[in-house]
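Single chain ahead, by itself, as structure tokens, in the form predicted alone.
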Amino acid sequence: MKNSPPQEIGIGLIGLGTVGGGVAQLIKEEAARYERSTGKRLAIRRVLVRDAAKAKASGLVAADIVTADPDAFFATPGVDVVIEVAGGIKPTGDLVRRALNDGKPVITANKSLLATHGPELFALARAKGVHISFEASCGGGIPCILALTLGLQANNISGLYGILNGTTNYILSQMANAGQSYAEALKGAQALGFAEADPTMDVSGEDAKQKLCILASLAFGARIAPDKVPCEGIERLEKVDFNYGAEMGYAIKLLATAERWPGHQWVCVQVRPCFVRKSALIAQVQGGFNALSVIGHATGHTMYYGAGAGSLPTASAVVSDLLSTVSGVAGTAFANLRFAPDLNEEAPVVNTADTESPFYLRLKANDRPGVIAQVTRILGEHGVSISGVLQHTVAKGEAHVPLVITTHQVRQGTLEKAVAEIEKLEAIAEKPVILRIVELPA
């Protein structure tokens, strides 16, 4: 008796750019292996793009399956799964809704869409009896979504500490290791394709914030909206911050952090440049790589590391979701586990002013007697305990000298009030820089 041919799974692909091209490449090159592992044959039946001529000329897929017409895309027979890798919210969100309303499971890499409209889209998928898979939305090829939703289910998670944006990590690595200025490192990132011509989304911390909302919602079983997350970028950092940090044994990383204390529902979420000890694992993450440290009550510290972006790393996550979908694993998990944001209440978020941490404070001051005394007096009046003071001789040609102060554990709001008063001193040249010092496991 002959074996029956494998079932063919038709795929509708929205987007054929960097990630979409990688998805098409993996499905083509690894077709036989995917068929062996799932018992299903994968076939891209239709591709929806903005520029059909460009997509047809790319040779990534057969020209006759490419269209720029959404109606033609959704009218294609035999499409069982829709993959969205076009990015953005408009018109992509409407296309995802249309796919879900048609009863198609959706696989997406779209962090912006999920962070902003996730609860609504997950609820729609549930109502239509399908699911959304989104491993590629955070951390590129790193399976951090899988870890939080399945691998670490047994844990009460108290903290997430992530380097979630490769562009900023590349810039910070260049400033730390090559002594480049922010402007020089940014220019190099743009030349290498790490940063867009307009890098605002990355360097402002906004990209990392959207990913943090998704990850923290999964870790804590609660909705976290982007507008509740304080966010500070890397634009004000200078080479002197890296030099002083190295002298004290610290590296600077743009950290997306989410913390919840055992027994409490309140969560503290923020994105900001932080000092971490050079001995910490996350401090070793260089260049365009990403990492996520997770603190669980049973596991302790685990860390997930790898390429956070790029064609094939991100496509790997998309296709892994596709294989989980066609094998039934993804749909079963979505239907039976309560990790999706539509099933959870919005988390109460701690005002970061009420959190406590050691801090680094860098001032630019006139090089004259009495300045340090003025600054320390104000800090003392606000109850800020100083752990160290560093001041080097003023560089040739510089009108102001950097003054660096590190504090013991202090309420952030208290320090900010003291710094606002210090900023008004005649001897202080510009807005001070404040960096949180985060102690992570080595």
Contents of the next structure:
Number of protein chains: 2
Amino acid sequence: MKNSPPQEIGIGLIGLGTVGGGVAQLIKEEAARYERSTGKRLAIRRVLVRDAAKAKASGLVAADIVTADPDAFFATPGVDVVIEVAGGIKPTGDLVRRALNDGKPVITANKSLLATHGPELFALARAKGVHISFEASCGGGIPCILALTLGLQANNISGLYGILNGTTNYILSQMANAGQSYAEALKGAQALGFAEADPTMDVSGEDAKQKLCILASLAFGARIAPDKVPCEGIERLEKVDFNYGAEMGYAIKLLATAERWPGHQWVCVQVRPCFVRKSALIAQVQGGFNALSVIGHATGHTMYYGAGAGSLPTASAVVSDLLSTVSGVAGTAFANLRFAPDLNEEAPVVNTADTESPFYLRLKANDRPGVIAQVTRILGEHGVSISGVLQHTVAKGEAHVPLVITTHQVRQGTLEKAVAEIEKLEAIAEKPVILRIVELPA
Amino acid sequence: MKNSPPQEIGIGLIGLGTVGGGVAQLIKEEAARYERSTGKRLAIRRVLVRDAAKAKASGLVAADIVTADPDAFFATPGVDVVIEVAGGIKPTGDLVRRALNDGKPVITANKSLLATHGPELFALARAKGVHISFEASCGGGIPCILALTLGLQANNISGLYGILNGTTNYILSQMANAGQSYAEALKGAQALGFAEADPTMDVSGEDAKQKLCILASLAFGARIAPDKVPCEGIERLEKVDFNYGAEMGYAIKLLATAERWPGHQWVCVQVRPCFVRKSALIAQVQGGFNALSVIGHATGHTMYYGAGAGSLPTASAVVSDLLSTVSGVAGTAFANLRFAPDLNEEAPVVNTADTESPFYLRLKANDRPGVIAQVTRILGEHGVSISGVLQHTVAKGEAHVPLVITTHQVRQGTLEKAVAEIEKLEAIAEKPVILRIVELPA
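Form predicted alone done, so how does the form predicted in complex with another copy of the chain look?
What follows is the entire complex, opening with the chain shown before.
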């Protein structure tokens, strides 16, 4: 891309699914706009897919440029940039390596590849004098990577608080606003195409975790390996949690958080459902939308909101990266600013047990006298300070009654130890649900 | 800044007030971080101020680099970049021109200068082979200019909806949440330093208008002259408007809007207080914060939120621009992407009278029978379709009673004509208040 690039920029596109189709559509429909803006003409020269017949039938690109053969793809002359929107680690990782080894900059939407192999791939790009752009890997159409790498670069960032998965936010919104159960909301999300047939990657928090690792590595200038990040999904939430939350002024959000713990350089990175005060802006993010709150020492709180997935929103991020690549902006930033994790050490990640927070605790107890006394005694013995206890009248026919306890700031490990003891009480029916209470600044 | 920049980057700083002090503080305190990130050392070589004695006494920079003499400032050797945070058009405009003529890139927070002289200054920078960076001119610490110029560049943008002035948003928040009158809220804002002794620039909407012109010129790739932008302030709002709004599910926000009118290339640009549905994210922006909602054809709705003013937030934008300048990113973007208004034609701005919207209309009427009939008759004669009429019981001792009418979608010019006629009715006590009702997407 250096030294007077050609008037026409040849693109190799890997993947022609939801996002790839959106990329092809934008490049076709907005050709005049992009040419006017960059002075270059964009041309998709070759498309690599698994199922060539299906891709040819789609009509999204000319049939004669579609191939299922990687060798044919990489032998195509005049490819200046490779866009990878196929997803997955195998064989996609090897295709990205091959493009970089050929000296092509790569634009990718592949969160799982970057979260697990990012440092290696960034180093390869650097060695080959090219770059990797990856805005589309996190937050769909929201330019949040741009904000972290350029817009907020004057800041010492102390916290990221993200809603990074639209599927789970849709499910939580339905549970909160339409009073649906988790199973009902999941079924509805699947019917609308928001959730996959196997929703595990989304509802377990795994998808949000991968994105969080990418974002946190940029925010904190450090490598953050996904396998060290604790992650809890939304599967055990019940209507009653939303009801108690609402009563106390909280919404429930699956938050991906990365915080520099006060007083030292450790970073605490985790994904878990949290109580967030309803007046906090991020608590208002509804349905399939995503948002990222960033706390910088100079800016204070800034937030970035938008569609976190979908064909055209994600393609918007890919094509914006393409235009930044074509104009030399992305390559200059990658080469001259030290944000990519290949240049940084692994972050010292603090064990979540050693962090402190207020918590919400929901127990299912037999409806008999003395349970509250037993539970609060154990919490007291561990030094857990209680801020509130709520126990509504039990519904007819229910053998167990939810007992809700909120705590003041407490070491998470201490709380978990107390809860392990509480769990053994004969009166406690199932594993308690523990939600962190996160207080965000205005 | 081209051709292997020096290891040490010399900075000339114009202005050492609230923002300039923040810039000096960041460059001093975060020196190691910035050097690590860019590989360059930042050094403020000279500071130009009006009152040298005051600046020297501030201790923000070494006394011996402070001068009140522009000739001494521009004669300083080793200045690679000029930062202008003095504000105003005279003499600041000439200082910026001089820096550009000397071949220095300029980073500025000066909204009024750019809104009125932007095209000329950008053209001068281009002719001299340098660039102007101006993130700090709009939205304080929010990287919204970066979003429009790079992050969303794949999009055909159809709308901007911004809360671009923190002072007025603070006043509106106090009126909405604390039940204060306009006068009380303004006084409070002044006591807290949110509003100037002469608050006209803020409360009239003029400040928001200047920022809107800069943002809209980037979003629509066109020059937008402030003198063609209709602008209405918040001075005539009363508690009763907030009460009626709340009853109907709306918040009142001073919105700076720029919309591409459906069906043609015209842009409609205006600043005015609006009803915004309370469930819209932008309606939740409280106090001195700013937000910008952008509607792109690919991304859909994205929003950018944060502190819109203040020393360190604004300095964050200035210093982030500085780091982008030092790394070559800002210069590459300015030279190779066609966003700056010097390269674009003047936008065909549509007369707001020709646009359509639903509206809220508040009249003060004598409390006697028949007024509603008179008013609704006139609206009907003009073809204005009414969606609701509200008239609460009058407070004791009040001679006039507010009469509130909401309309369906109507041509603004038609409504204004009807209102001009209503205003002449004997029963109508003062000039009616007209608020636009803006429905934003999720």
